[in-house]
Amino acid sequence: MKGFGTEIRNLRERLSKDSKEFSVRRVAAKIGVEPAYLSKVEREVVPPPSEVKIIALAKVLGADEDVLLALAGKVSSDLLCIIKDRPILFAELIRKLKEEPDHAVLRIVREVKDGDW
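Now the structure: this chain alone, the form being predicted alone.
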């Protein structure tokens, strides 16, 4: 599995082939960090940035913020609040889902979304 920085670099470089808007300097400016810092993040010299900066990166790069947060070893604050409300239940659920194949988890997600369960 790729690290957070490697994934950010890959996403940014893919986009930079078509537009100069995705240079390290321009992306760093869009999310409010120094280019040198973003470069260090991409090279995994420093740990991933804060949740706010990761969400900003996701928006700039057109990526899923939850995926980037997970790659950074973080959980979004809204999900954390949900888990904190019922920690035992969600811990049990997540541990059980870990054992299930993807198609079974996707079926559960669809059922919850549809309200048909």
Contents of the next structure:
There are 2 protein chains.
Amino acid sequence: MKGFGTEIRNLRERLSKDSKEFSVRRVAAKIGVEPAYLSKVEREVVPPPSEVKIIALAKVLGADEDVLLALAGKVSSDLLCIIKDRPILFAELIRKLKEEPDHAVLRIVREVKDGDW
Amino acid sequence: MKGFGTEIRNLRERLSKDSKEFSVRRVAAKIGVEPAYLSKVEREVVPPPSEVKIIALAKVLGADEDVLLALAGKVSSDLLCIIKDRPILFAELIRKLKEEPDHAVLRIVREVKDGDW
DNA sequence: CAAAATGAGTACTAAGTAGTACACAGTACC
DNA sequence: GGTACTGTGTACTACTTAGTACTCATTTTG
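Form predicted alone done, so how does the form predicted in complex with a further copy of the same chain look?
Every chain and every other molecule in the complex is listed next, the one we just looked at coming first.
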């Protein structure tokens, strides 16, 4: 699997090619951390930052929050809250869907979206 | 909301009424912690223990793991792994199901179980 | 070439996590 | 009436999390 830091570095370097707004320093400032820290995060010298910083990074770099969080080994706290509200229900559902292929899960998503509940 | 410690204490005291196997000391030994620590956990003097100890507690006290974990503000790590494997898919599904009533979610669970995917 | 910006190295830290170890007073048993 | 078990108070600790602060050597740019 690709690391979180590597992904951030790739995203940032792509953007920095045609804008001076995406140096380590600028991005670090935008998300509210020290440049040296972001540098270390990108080189994976330190573990990924907190959820708040990861979400800020996703916004700045135009990436998907949930994907970046997953690369960092985390799950968005709003999802956790939803599960914690009804632990038995969601635990059973998620464990069942573990073995199902993407298209099957996607079908359910659509069903919920369009369905007349 | 009822706290995690209170729930543990209730479960344990109920069991200890007709068996000497459920004193703080005995249960603490069964799950591999010091009695003083379990006592503090039950009185909520300290935050809930780690996932491993909570699952051990659930087994010893005959409670649902996911419910106890939820009371402790946690979500089972096996569920987290499933979500992290396909973050976009599961994030969308779970957020959609947030607003749905229990019976709707249950219907989906049964559909997955019985359906010919 | 001088000034500014770039990424990176080192050292440190405050707060939280997950407990242990020991001691002690009250109660129950027989 | 001593032994043994009950729950609990106090003190301490190792590890992890999530960073800051300062420094420095190299580009890059005007």
